[in-house]
Each structure stands twice: as structure tokens, then as C-alpha cells.
Amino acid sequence: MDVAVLFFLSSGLFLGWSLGANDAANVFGTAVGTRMVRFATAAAICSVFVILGAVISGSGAAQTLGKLGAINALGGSFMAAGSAALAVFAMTKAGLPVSTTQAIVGAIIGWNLFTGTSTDAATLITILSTWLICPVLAAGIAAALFRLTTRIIRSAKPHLLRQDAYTRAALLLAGAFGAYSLGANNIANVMGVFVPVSPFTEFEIAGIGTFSSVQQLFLLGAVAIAVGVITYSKRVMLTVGGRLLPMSPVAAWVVVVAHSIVLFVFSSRGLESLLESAGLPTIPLVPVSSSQAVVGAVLGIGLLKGGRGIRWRLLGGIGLGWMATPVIAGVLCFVGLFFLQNVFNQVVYQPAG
């Protein structure tokens, strides 16, 4: 591989690393934030199973993104990734959990109307509509577990020490199984938009079978994520953990679950085939917003509460960071294209035939 190519990946590192940064606090950010689980377990754990994620699971929704608008170039890719983690790393240092799905549909829409690309109408209302279901979805979930996981504590009495023990285990349980289905949903949010120009070539692993070059692609954007997870997580992981909705163990739990379940059913071809096979409505295989199920879940065991403690105002600042992120992202890739062709001569778009 060149030294070209490389370059033009780093912006899908960079986005990788700040997918890491922000949303490992929808993974772990509630165990971290009630002194559960610490931060440095929380961050191996999840970088090892968002690595697995991705590699093994990472293929559905990346397809789905890639009918929103086939990038045919490098140069392309490299602008749409790199507008999308700057755009997400400005939330980050602002300690707002915010959405690289938006960010990277934001950016891809910003490359459709600099080269003149139509953009998938269908596929857009798709991915549009997952942002309202995804935050209700993961909130009326996180209720019904909240509600069902109390009356089960009620009723068998634990001793505090052994429900402690048992809360601390659950919490890392869910965790490895959160940052998998972040792995699995969100690594499209990441090399998504390289998939069509992928570099690599397949090769087989003796015993283990062909390792393909999306594989290759998603393992070297996961990495990028548990980078980000161990060097920068921390101060978004006390923002979700704590400051939105002051939580106990059993309620950060809950939202671990809910976020968890509700990723992995937008990623899973398995389910999808069952749904099919029984004739039943499919789920679309959608990057989610990972950030948005967490709050959503959170604000469901809120709302259960009557909505005391909830701290609205900060609600308020991490929406207008949901809404502000895609238009950031859009504006940054259709500028950012126009000097990389124009000033730096790059190929940015491949005309069709």
C-alpha cells in the first residue's frame, strides 16, 4: 500500500478515533459515572469488543450507508470521513455524547451536492426515520427493564455486598456486549464511505478462512476506535454517566442493555433472516446513533421517575448538538472539496462510465 493510500485513510482513523472518544460514554459511561466499574477496565473491555464488532459483524450497515451515496474516490472518502470527525471531535470537547451517524450522513450529503450526486431518497428517509425510533425504542425498553429489574430485586432481597458484587458483574457483562454492538453498528460510520475504494486485498487465514478487504478495512477502523476510547473517553463518559440523570448501579445497568439491544438489532443479519423467514417486517441494517439510544434510555427510567432530575437544560445543549452536527459535517465536506480539487488536485468524484 502506498504512502497515498495511507493518507487518505488517516481521515477514516481520525473519525474511528473520535467515534472512540465520544461514544465508548454510551457503552460504559453509566458504570464509570456511578464509580461502578473503572475507567481503565472499562476502556480495555470495550476496546477489545468493539475490535470484534466490527470485524465480525461490521458488514450490514455499512452497506446500507454506502446506498445513501457511493463515494468513488478517494479523495472523496478521505474528505467525507475527515469533515465528519472534525465535526465530531468539536462535540467532544465540548463534553457532548453526539451522533457520527450524523456526522458522516451529514457529510456524505455534502459530497452528493458537490459533485452533483443524487442522493438516495429512500435510503435518506430510512436513516432519518432510525433517529426518531432509535432514542423511543431504547427509552421504552429501558422503562419495561427498569420497572421489571426492580420488582426482581424487591422480591429476592439481596444482601447490599452480594447485590453489589452482582451489579458490578452484570454492568461489565453488558458493557462487552454494548461496545460489540457498537462495533458491529457504528464501524460503517467509520470506513463506511471507503468500502467502494477499498485498498486491501483478500487473503486466506489457514484454519480460519478468507479474511476479505472490508474485513481488513473494519479492523483497521476498529483499532482506531479503541484508541479512542483509552486516550479520550473519559470526560464524555462523566457527561452520560452522571450529569444528565443522576443514577444508582441498577439504573446504569438498564441503560447499557437498552443502548445495547437497541444497536444490535439495527446490525444483526440474523435477525433480519428470522424476521424474514417468518414473514414479518425486516429491520432496516442502519448506523444508528449510538448517543441517541443511550439518552433515550436514560430519559425512559426519567420518565418512569416522573421526570425528576432530569437536567433539562443539558438535554437541551446535547440536542442542539444532535441537530448542529450534520449540517457541521455537510458544510465542512462540500468546502473542504472544493480546495482538495481545486488547490490540491485531487480526484474526488469518478464520473460513471
Contents of the next structure:
Amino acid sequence: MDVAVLFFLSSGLFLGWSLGANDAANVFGTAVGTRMVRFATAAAICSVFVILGAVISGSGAAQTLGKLGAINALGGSFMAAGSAALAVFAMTKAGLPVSTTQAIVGAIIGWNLFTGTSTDAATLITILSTWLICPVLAAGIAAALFRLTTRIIRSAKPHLLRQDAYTRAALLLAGAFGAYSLGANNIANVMGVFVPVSPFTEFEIAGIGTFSSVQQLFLLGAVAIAVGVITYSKRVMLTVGGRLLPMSPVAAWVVVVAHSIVLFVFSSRGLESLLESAGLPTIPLVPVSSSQAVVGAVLGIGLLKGGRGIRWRLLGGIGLGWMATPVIAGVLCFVGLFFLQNVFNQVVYQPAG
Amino acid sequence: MAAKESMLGRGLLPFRRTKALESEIDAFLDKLSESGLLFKRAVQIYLEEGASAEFDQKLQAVNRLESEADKLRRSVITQLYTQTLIPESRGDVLGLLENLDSLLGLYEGALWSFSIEQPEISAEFHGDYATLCDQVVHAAEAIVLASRAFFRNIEAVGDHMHKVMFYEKEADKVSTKLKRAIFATDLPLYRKAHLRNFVEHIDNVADRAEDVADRLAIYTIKRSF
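Given the form predicted alone above, I would also like to look at the protein as it appears in the form predicted together with its partner chain.
Below is the whole assembly, all chains and molecules, this chain first.
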């Protein structure tokens, strides 16, 4: 493979790394923050399942992102992923839980504006509406699940120690499911912009099946996510748990499950076809923000408890961060593309036709 | 197959360990409860026969239970901390077990005082001493039940807590009445003071039970989901 290709892919790997450091912390943050799961265990499970989710079920959400703006030159993909990664990095430094989802959408629109490509309004509206639906859905699922779980615990009356052991096991399972869903849903953010310009070629694996170029691309991105998890997510995990609302281990489990369900429904092709065959409206396969899902879930539990203890000021800051992230990424991408094209003489788009 | 079984065994190990630890906590509470019954019986024997061989036997039994409970408490706390179990509540469990253990210390201390100092208690006070003993052991028994509920059925803690408060108040009433009666007699002051000390030795158990109940109330709020 060309060294230049690897260089261009590096921004995607940087974005993957920041997703691993930031978004993956949402999956195990509450479990590690409440010291129910050791960081080493969390990092190992998270890395493996993020990779599995990305390679096995990552393509659904990637297609929607591709419709928003099919970046058709490696230089453009490099700048879109790079500016999204920078925006996420800046927001993380500011202490706000943002997601690569918001950043990459802003960056793609920045590329569309720079290249004069029209943005598919229907896709944009679908994506933007999920940013509202995602936290609301997570809040609803978390509130219902929390009520159900506490009711079951109250009637089962487990010993404090046994409840602790079950909660630990449940947190590990939910974390694995969460990491899988995160990989499936969010790999599109990391590698989606490289799909149209993928430098890999499809090959057969010992008669088992084909390993497509997109899957290879996703595997590379997922490895970058895993590296992010292992190298940088510990600090984020320790601060995620209990920042917005002090949480019990059971509430922590509910948050992880609600987050994972939301990410799963927005990336599952199986669920989509199931709904289709039943004649029900389908859920769009869109990369949603894991941070929005987690914040929504925490809020759902907080509201169920009567809203006391929720730090509304922090919540307002998080909301502003969500709005600012795509704008920052979009502007960065636009300015970056200008320099890449005019100063470094790189091809950032292929004119259509 | 064997490998699969050992994997399963390893997988279930945390649950096995948890069960063993649950039994240790239960055994600790059993020992506290049994000590209360022995304490009551020992005081009764003392009132009837003085520091007899049977009294001494009960004292030794409480002594033995106290050291066994100490071992259990240390084992439970060590396991909680080395295996990082119940990270949210282990500090509270540590405090609870230490406070409950101090009740055992009070039983043992009071009986040793009876054995060493051998107070002369006139028959007119026997009834009140026995009642006081009854009330404080009831208070301690209620805190044992509240503690069991803290581990097994958090919502039932309140059902036992109010009984601790009730018996503590009753014990206070009896001890005040008894002290007044002691100081109203013609006994020399040193004997009055001696008898009063024994009222306090016994009444301290109920006071400590109430202190434990106050802490347990906070631990219970913290344990809510």
C-alpha cells in the first residue's frame, strides 16, 4: 500500500483513537467509576467487542453517512476525519462529553460546502432528528428499565453481597453488548468517510467467506478505537461515572444497557428487516452519539427520582457542546481543505462527471 | 469436558465466595444475638446465686463468642477489601460490624465487672435489674434484626429500627427509676455509687444499640438505588 494512503488514513486512526478514549468511556465509565469493574477488564472486553461490532455489523450506519456526503478523494477524507478528531479532542479537553458522530457530520457538511456538493437534506434531517430522538429514547428506556430492575430486586431481596456479584456480572455483559453496539454504530464515524476511497481489496479467507475492503477498513479503525480505549480512556471513565448525577451500581448498569440498546437499534440491519417484514416503520440506521445516549439515560433515571441531584448547569454546558461540536468541525474542515488544496496541492475532491 | 467444568467452576467462583462471605456475616450476627441471651441469663444467675460456677460458665461462653465474632469480623472486612467487593458500601459495612462488635464488648465487659467487683445487690432491686437487662437485650436484638435486614431486605430495616429506639427509651426509664431507688436508700455512698455503676454498665448496651441504629439509618439511605 502507498505510504501516502497510510498517511491520509492516519487522521481516521486519530479519530478512532479519540472515539476509543472518549466514547468508549461511556460504555464502561459508570462501571469503572463506581469501582465495580477493574479498568484492565473493562479495556480488554471493550477492545474485543468494539472490533467485533465494527467488522460484523458496521456497514448499516456507514451507508447513511455516505449519503450525507460521499467524500470522493483521500485528501478530503483525511481532512474531514482530522477536523472531526480535533473538534472532539478540543471538547474533551473542555470536559464536555461529545461524540465523534456530531463532529463527523459537521466535517462532512464542511467538505460539501467547500466542494460545492449539495448536502442531502433528507439524510441531514434524519441524522439531526436522531440527535434529539437518541437521548429521549435513552431516557425513556433507562427510566423504564430502572423501575423494572429496582422492582425485581425489591421482590427478589438478594443479599447485599449477592446483588453486588450479580451487578458486576451484569455490568460486564452490558459492557460487552455496549462495546459491540458502539463498534457497529460508530465505526461509520471513524472510517465512513474513507469507504468510497478505500485502498484495500477484497479477499477470500480459507473458503469461510470474503473479507471485504470495507471490513478491512473497519478492522483498522476498530483497532485504533481499541488503542484509544487502552491508552487514554481510564481517566475519562473515572470522571464519567457520577459527574452528572451520583449513581448506584444498579443505576450504572441501567445506563449502560439503555445506551447499548439505543446504539443497537440505530445500527441493526436485522432489526430493520424484522420491522420491515412486520409492516412497521423502520428505524433509520444512523450513527448516533454514545454520549447523547449516556447523558439521556442518566437524565431519565434522574427525572424518575424526581429530578433532584441533577446538575442542570452542567447539562446546559453539555447541550451547548453538542451544538458547537459540528459547527467547529465543519469550520475546521472547510479551512483545512482550503489549505490542503491550495497550499499543499492535494486533491480533496473529484469533480463529478 | 474437564476443562469445561473447571472453566464453569472458575466462572462461578465469585458466587461461591459471595455465599461463604454471606455465611460469615450471618454467623457474626448469630454470635451477637446469642451473646445477648447469655448475658441476660448470666445477670439473672448473678442476681439469684452471685458469681457462681454457672455464672462463670456463661461469662466464659460470652468471652468465647466475642473472640470468635472478632475473627469473623476481621475475615469479612479483609475479604471485602482484598476482593474489592461492594465498593459503594464496604466502608459502611466495616463501620456497622465494628459498632455491632462493640455491643459484644459491652456484654463481656459488664459480665467481667460482675465477676471481679461482685456488687452486693439487695433483693428489692433484683426485679428492676432483671427488667433493665431484658430491655437492653431487646434493643440489641432489634439492632441485630435491623442489620440482617440491611444485608438481605433493605426495606425491612425500618421495621426493626423503631424497636431499638423504643427499648432504649424503656431501658432509660428503668435505669433512672433504679438509680433513684438506689440513692433513696440508707446505703453508704460508696455502695450506692457501686450499684449505680452496674446500672450504667447494663444501660450502656441499649445506648450503644441506639448509636448503631442511627448509623444504620444513614447506611440504609445510602444503599437505596
